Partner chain sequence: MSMLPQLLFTGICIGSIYALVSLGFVLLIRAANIVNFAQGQFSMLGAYFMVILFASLGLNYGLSLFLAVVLMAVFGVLFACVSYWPLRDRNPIAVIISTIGAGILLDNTVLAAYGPSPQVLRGLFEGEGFLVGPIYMDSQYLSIIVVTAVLVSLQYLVFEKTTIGKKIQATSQDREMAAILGIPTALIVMGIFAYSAALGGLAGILIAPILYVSVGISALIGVKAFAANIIGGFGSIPGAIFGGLIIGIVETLGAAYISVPYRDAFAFIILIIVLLVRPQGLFGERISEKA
Amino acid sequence: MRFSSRFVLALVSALGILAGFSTAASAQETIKVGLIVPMTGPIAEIGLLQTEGAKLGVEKINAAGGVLGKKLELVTEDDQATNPGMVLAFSKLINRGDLVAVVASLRSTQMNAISEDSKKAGLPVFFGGTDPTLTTTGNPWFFRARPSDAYSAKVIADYGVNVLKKKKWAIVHSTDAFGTNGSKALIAALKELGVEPVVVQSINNGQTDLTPVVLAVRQSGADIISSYVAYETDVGLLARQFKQFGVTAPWVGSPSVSTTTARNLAGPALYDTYSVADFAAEANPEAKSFSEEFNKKLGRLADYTSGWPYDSVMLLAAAIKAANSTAPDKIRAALLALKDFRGTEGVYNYDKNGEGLRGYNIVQNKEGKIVFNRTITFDK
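Which coordinates fit this single chain in the form predicted on its own?
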C-alpha cells in the first residue's frame, strides 16, 4: 500500500506530538531531585558513596509509596571535584526547570562557589560542607545535613584537653575554606580551654610530599596532633609520612580521618587515631539500620560520605509530605518547621540559618575498624 508524502509527514507530526505528550506526562510522574557528586577526578570514589547513600534513601521512600503519590527520581551531574565543575553542574541542574531541590557537595569550597547562584535559583540545597561560614551569609536556601565545624572544633578540643589530657597541640589543615575555617575554629576552642597550639601547618589539596609539614610537627614537640584535611587521599599520605618519620603522638582529626577511603589508603598508619565523626554506625538506631542496609547492598561499610546524602533525601521527603506540596518555598518552610527529625547523623532541628545538628561523635580506629566512643553535643 502506498501513502502520499503529505500523509507521511502528517503521520510523523502526529506521532511527534503524541511523543511530546507522553514525555510531558512522564516528567510529571516523578519528583525530581538534583544530585551533584564528583563522578570523575581524584575523589570519584567519594562521589560513588554519596550517590549510593542518596539512592538508598530514594529506594526506601519509593518502596513505601513515594511522596504525594509520586516517586522520587535523582538527576545526577558531575562536579569533577573542582569549583568550576561544581558551578557548571549546578547551572545544568537549575536550567532544567523541573527540580524541587538539590543535594549538593560535602566540600565547603564548592558550596561557597555556588552560594550566590543558589540564592537566585530559589531551591532548597542540602549540603555536607562543614565550613561554619556557609550558613552566615544570608542564604535562605542552604540546609546543612551535617554538623558544622563550629561544633567539631569544640568536640576535638574538649576530648583532647579534658579526656586525653594533652596540652601541646599541633594542627595541620588544608588551605581551602574547610581546612582554614576549621583550623580557626579549633584554635578558638582551644583558647577557651587555656591552650595555645605549638605549631600550625597548612597543606594544599593534592600535595604530593608532606615531608616539611611532618618534620615541623615532629620538631615542635607536640603531644597531640589534630587535623582539618579535606581530601581522604591527603589524609592517607599524611598518615603514612607520620609513620615513616616516627611521629607517634595521638591524632584527633576531622571526619576525613575515619572514612572508609582514608582507612583503605593508609592501612595500619591510621590505627589508634581518633576522629570526630558526624556519622557512627553505633551512635543511634537510624545510623545502625542504614549501615546494615548499605553494607548488604554494596558489601562495604557506610560512613558520613553516604550518610548525609541519605538523610538529605529523607528530610526532603518528610518536608514535601508535611507541606503537601513540591513548591520550593513551601518545602523550605516545612524543613524549618520539622522537629526532632531522627537521621543517621543525629537529631535534626533546623534554625533560620539552615543549621540542623549541634554535636559530634568521637570514634577510634582500632586495627582498621571504627569503634564508637561517645557523643558530645551542645545546646547552641
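Next block, the form predicted together with the partner chain, ref. the form predicted on its own:
What comes next is one chain alone, with no partners or other molecules.
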C-alpha cells in the first residue's frame, strides 16, 4: 500500500513536469493552425499519417517563405478517436484564441459532434469526413477537403450503369454512419439513372460469417455488386464468401475495397474488383509529387489519410494569401472565391456549403496491384 501511494505521487509529479514542458509557448510569431488527430487509442496510426500529411504542407509553404511573411505552425490535439474526445480537443484548441483555422477529422460522427461548437467558434474547419449531410446543415465554417459520399455514390452508379452497362444492382453496406449514408446516396444516384437495386443488405462491423448476406445476393440474381463496408476484415470475408458461393458479378465498391490491407487479406478473391478512391497517386500531378515526397520522407506510400490534410494546409495558405489577412471571415470569403484550386484529391471549387470536390477516381485491382482507371467528375 505504501509502495503504491508513493508510486502514484511520483507519477503525478512526473506528469506535471511533462505538462509544463508542453505548454511552453514559442517565441516567434507564426500563423497557427489547429490539427486534431487520434494520437491515442486504436487508430493512433492513422493520426500519425494525417499529421505527416499536414506537416508536409506546412514545410512546403514555409520553405517558400510562408504566408504574408509569417511561417505556419501546427498546433496538434488528440481526439482519442472518440466523439467526447473530439469535443474536448476542439474546445481546447478554440480556447487558445490564436488559431486561424482547424484541420479536423476523417470521421463524420466526430464532425457532427463539433458542428454546433464550430459555429460558435467562427473559424474555418477543414475535414475529411465523407458523410454527405455534413455540408447540408448550414454550417458556414465547415470546409470538406475530400469528396463526399454523394459523389462516390454518383461515380459508382455512373461507372456501373454507363460504363459496365449493368442494371441489376446488389448493395451491401455497414450499419454505421459511413455505410448507411453511402448506401442511401447510392440508391439515390441509381434512381437518377433509372435503376432500382434488386437487393440491399446491411451488416454490423466485425462479423464472424456472412453466408446469409452472400446467399441473399446470389438468390437475387444481381449482375453487379456495390459495397459501402467500413471494416476491411468484413470486406475480406465478403470477398472470400462471394467466391466460395460462386458469385462472380463485377464489384464496384467504396475505397475500403482497394486499401492495402483489404488486398492483403482477401488476396485473389478481390482480383478485378473496382473501387472508388478519392486519393490515387497517378490521378493528377499534385498527387503524384505529394506521393513521391511522402515516400521519400517516411518510406511508405501516401494514401487518403495524408492527402487531404496536405490539401487543407495548401488551401488555407492560398486563401490567406488571396485575402491578404488572417481574419476568419476574410479567409472564408477567400476560400469561397478560390477557383479551380488543384490539390492531391482533385480540383477544388468551394460552394457556400463548404463542398469543394465533385468527383472520384475509379481504380481496379489487377492481380493485387492498384491500377488507376479514370477520374469521373460532375458539375454541381
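For the two forms, the rigid core is made up of the largest set of C-alpha atoms that agree within 1.5 Å on superposition. Numbering follows the first chain given and starts at 1. Computed from a predicted structure; not experimentally measured.
Q: After superposition on the rigid core, does the Cα atom of residue 357 shift by at least 2 Å between the two forms?
A: No: residue 357 shifts by under 2 Å between the two forms.
Q: Align both forms on the core first, then report whether residue 259 has a C-alpha shift of 2 Å or more between the two forms.
A: Shift of 2 Å or more: yes.
Q: Would you say residue 160 moves its Cα by 2 Å or more between the two forms, aligning on the core?
A: After core superposition, the C-alpha of residue 160 moves 2 Å or more between the two forms.
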